[in-house]
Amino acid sequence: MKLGPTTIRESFAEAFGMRFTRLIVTAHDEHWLEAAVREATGFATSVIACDVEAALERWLPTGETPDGRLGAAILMFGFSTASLADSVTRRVGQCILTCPTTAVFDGLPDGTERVPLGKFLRFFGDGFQRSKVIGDRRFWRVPVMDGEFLVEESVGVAKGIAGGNIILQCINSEGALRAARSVVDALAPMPGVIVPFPGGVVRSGSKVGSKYPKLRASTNNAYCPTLAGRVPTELHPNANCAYEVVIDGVDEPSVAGAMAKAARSAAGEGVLVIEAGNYGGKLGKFHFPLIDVLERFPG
């Protein structure tokens, strides 16, 4: 299959079932909102070594937030509801409670499960915290040095998918960076998906295992241009740079649609091959054949 000058290699992404939550964060202005999002989603690229995979889903205008202020939707993915509950409480407590003017609301009220948030963070108020029930939702007001931190008592959790991806093989690094950034820009407004790696892009794609027994993963040598000729390679003969974009989503259609959009936004001059990465199909429950998702989502 071709998208302009770019070959779409027959391949599939191998993704994993995860639990996720959605937080709505609001703040006084863009500066403090961005600060809160940046801190809360730091060190959250891969559950290989991080407690969660997290990133900004999208920015929210004042008309889409519970308190009428500027907001952001954050998605956080974890292996289990229990681990996610611990990570969300710690990240909100250390990174958002501490940030001037912020508030946190449940962005997944219809989740199949619930985990505590304000129920634990309220104790920071040292007995001066107060609760308020609006409808069937309880909020906690925790006194802080600029007023009060408002946080919802609990947040919803649902089943999601992590590990959708595309891999770009390019003639040089300049073209690869340009194509990768076009992918991230194209996915930014899409609801229900995140790209959790730095700037949305992975330079260090991995394979399962290593020659060193203690390592769970190691460099994907088949895509390292400096190793071509020394190990079996998957790279096009003219490819000197490869990048991966990993996509986590709330459900299968979200991940598949994002993969299709990502491939279309990346295709063009200098991008030799676009494919999807996998681990042989034996680890992840969800498989996304790249050509199939492009045919299912033609827009």
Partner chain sequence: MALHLTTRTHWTLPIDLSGELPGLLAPLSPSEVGKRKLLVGREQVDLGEIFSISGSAGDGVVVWEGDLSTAFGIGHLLKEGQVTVRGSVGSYCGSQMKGGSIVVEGSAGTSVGAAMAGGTIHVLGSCGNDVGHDPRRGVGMTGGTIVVDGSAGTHVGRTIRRGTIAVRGSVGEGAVMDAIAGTVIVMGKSGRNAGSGMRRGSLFLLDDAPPEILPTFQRGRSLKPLILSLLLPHLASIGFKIDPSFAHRDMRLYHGDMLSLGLGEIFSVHQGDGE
The other form holds:
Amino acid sequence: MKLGPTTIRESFAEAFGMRFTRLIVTAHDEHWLEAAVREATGFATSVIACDVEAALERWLPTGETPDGRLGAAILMFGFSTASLADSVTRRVGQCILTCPTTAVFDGLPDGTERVPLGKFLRFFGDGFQRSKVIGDRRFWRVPVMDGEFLVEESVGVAKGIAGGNIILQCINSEGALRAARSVVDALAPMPGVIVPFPGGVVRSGSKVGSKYPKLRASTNNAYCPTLAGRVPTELHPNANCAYEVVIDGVDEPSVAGAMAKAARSAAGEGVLVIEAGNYGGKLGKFHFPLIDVLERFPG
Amino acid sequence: MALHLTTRTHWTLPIDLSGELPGLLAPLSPSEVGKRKLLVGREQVDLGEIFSISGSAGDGVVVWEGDLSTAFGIGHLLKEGQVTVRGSVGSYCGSQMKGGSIVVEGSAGTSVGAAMAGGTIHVLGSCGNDVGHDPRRGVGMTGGTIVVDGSAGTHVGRTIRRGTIAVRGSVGEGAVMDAIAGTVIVMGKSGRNAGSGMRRGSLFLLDDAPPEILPTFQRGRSLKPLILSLLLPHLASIGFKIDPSFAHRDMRLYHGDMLSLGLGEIFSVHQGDGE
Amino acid sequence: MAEPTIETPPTVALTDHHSDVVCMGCGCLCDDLSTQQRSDSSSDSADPGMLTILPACSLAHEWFAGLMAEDGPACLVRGRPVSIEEGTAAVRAILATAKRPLIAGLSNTSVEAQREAVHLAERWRGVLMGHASPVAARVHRAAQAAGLVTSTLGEVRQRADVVVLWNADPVVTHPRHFERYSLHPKGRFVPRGRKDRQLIWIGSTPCASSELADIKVIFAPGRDVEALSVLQGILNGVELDEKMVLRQTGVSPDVWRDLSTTLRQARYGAVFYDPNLSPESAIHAEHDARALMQWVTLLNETTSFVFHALTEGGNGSGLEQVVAWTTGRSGILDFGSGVPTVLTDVDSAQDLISRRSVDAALFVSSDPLREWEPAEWRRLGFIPTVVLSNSSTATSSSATVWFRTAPLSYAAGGTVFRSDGVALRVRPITSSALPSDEEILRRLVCLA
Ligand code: SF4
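Take the protein just shown as the form predicted on its own and give its structure as the form predicted in complex with its partner chain.
Full complex below, order starting with the chain above.
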């Protein structure tokens, strides 16, 4: 299949079932909001070595936040509800509670499970914390040096999918960067998905295992241009640079939709091949055949 | 199609309506509704003798109309459904309700929403004493929301444990007295002795006049009560609109009552005398 | 101490002498009076001049004067003299047709009569006015919410070395209070009487009693709750804003602190408060009483203190007791459903009648119309009323059925309760052919 000059290679993305939560963070202004989001989603690219995969889902205008201030929705994906619970509390406690003017709310009230957030963080108030129940939601007010940190008692957790992806093979690095960024820009406003790697893009695509027994993952040598010729390669003969965009989403359609949108926005001059990465299909429960996905979500 | 019950004449003796809940009336035909017994003074009277009946409560909606100022206990123990009163109603409206909603288009007597645990009550007129409080048992509300467009009498939210009360007009003396927690918002003037004995909980005084604060409350600093920004939309959803800018205004905080636990707070838009 | 001198009529040929007579002229309920009836007077003379009361007390005179049994038919139905049987039958007819009868005005009769009245209310599923006045009801409610540390007045007499009067003027309202209970008696732990006691007066309007006080604190009118908050705050170690204290109470914090120190040094303190004196509304009485009770409770952390309300005369205390032990409730009770329910949206019989929320009324030994506005009189005219009283009053003369009963303590006996819960036996000082309230009420109950 072709999208303009770009070949869509028949391939599938292999994705995994994960647990996720959505936090709504608000702050006095953009500056502090960005600071909080940046911190809270730091060191959260891949669960290979991070506790969660997290990123900004989208910015929220004042009309869409519970307290009427500027806000952001963050998605966090973890292996289990328990590990997610631990990470959410730590991250909010260290990165948002600490950030001037912020407040945190549950962005997933319909989640199938709930994990504590304010329920634990309130103890920072050392007995001076107060709670308020509004409707059927409980909030905690923790006294801090600029007033109060407002945080919801608990946040919802639901089943999500991590590991949707596309790989771009390009003629040169300039074209590859341009294409990768247009993918990220296209996905930014989409609800329900995040791209957790730096700037949304990963250059160190990995394979399972390594010659070193302790290492669970190592570089995906079949896609490294510098190794083409030495080892069997998956790269197009003219490709000198490849990037991967990994997509985590709240459900199957949002991951599939995001993959389709990603491929469409990447395709064009300088992009030789777009495909989806997998590990042979045995590890992940969810398979997203790229061509299939593109047909399901026509431009 | 709601069930409409309209008083036939003017009543001065109290009518006990505490048993007439939408859920109970829903499966009944008008003639069955008319045969229900109501306690008037000490007599059992057919409902149909007092009220003319039309429609059905199949949709969970009951509308009371006419002269109901002596009818007490409307919506007592309400769990679901909607009760509307076209006019004024007597005491204990919505007492101990657990859910559902009540709208009183006139005024209400004493102990509106006494010890209620959930649901919403909207009184378009004014309320008597003891809003949310049941003086018979000394118990306050444990959940739910009461909004009053008019004013309210003494002891609004006395011994409240949870839940929210908002009053657009003024309130009498002893608001949130002996509160255990919970939230009360007063947009008009508040009488003296507010918050006396409160352990936790919040009283918001949104009137510009200087408030009367007991000497056992300690004057704190000023802050923007962000929590209001969550409360106001909740109140608006019941039909009680407050200018959202209140949530972003600096308010003076008073802590108390130091004679009890002292974790309660009074927020006042009036800044008080500074140092 | 010298007795206040009161003009007493010359006693001529004293024949009928009684001792340990109970006076219900004020909340003191003195049970140590002697009365002497002059021989030339008939037993049911209406002339108070015929009775000599010792020790003399102006209020007692007034009270006994109001009791002098009147002559006349024992029962009138619509102004027509009838037999008591016919009268009770008429009452039965009224109660049987009423949908919500009111039984009220019970605070001037014996507990025996009060008990019958409760039975009557229960039998006819009526409304029972279970307290003496809205103020009494509010003070009762305050005690229920705040808890009450109290004692008998005898204990005060034997022990109290510090007596605090809070907005109270017993010299005028309870003339023999100082003499019998609070100031002058030589007690076991205060052997020198007045010399061993400190009298502290705290209030807003100086009065005859404040003149006698050793320490006086005068605070801004109506600021009782604020003043008591300050006093509690001091005991609790709360940091108080000095300026705020001065502004709200009109008294400097140092004065309140010194006062607290004095009180803490008491071995046994007694606080007397008159709820009928200061508040503009019953709600104020409740708030003031609540704060006082809490304050007294706090004082008990370091020493002994008791609280007493100075009540009005009569047997309001007995009424509260009777209602409590027969129904387990207090206040205005509605027996309409068969189970006594406390009415919290009305304060008084007047409320119920002006809203026409009752359709018949029975008043026992009281004259509510005396205090009511003429407009309410007319309202009362709409419903049949039954009145038990001795003298003809506005209420009795407009009654559908009026039983003339023997007045308690003058011509009828029974039991009454003093405000501290001590029961007193009342014996009549004269005999009367008229039945007592109790007898009529029992007949009405039996008839039912
Ligand atoms: S003090 Fe009161 S009870 Fe005692 S004699 Fe005088 S009026 Fe009677």
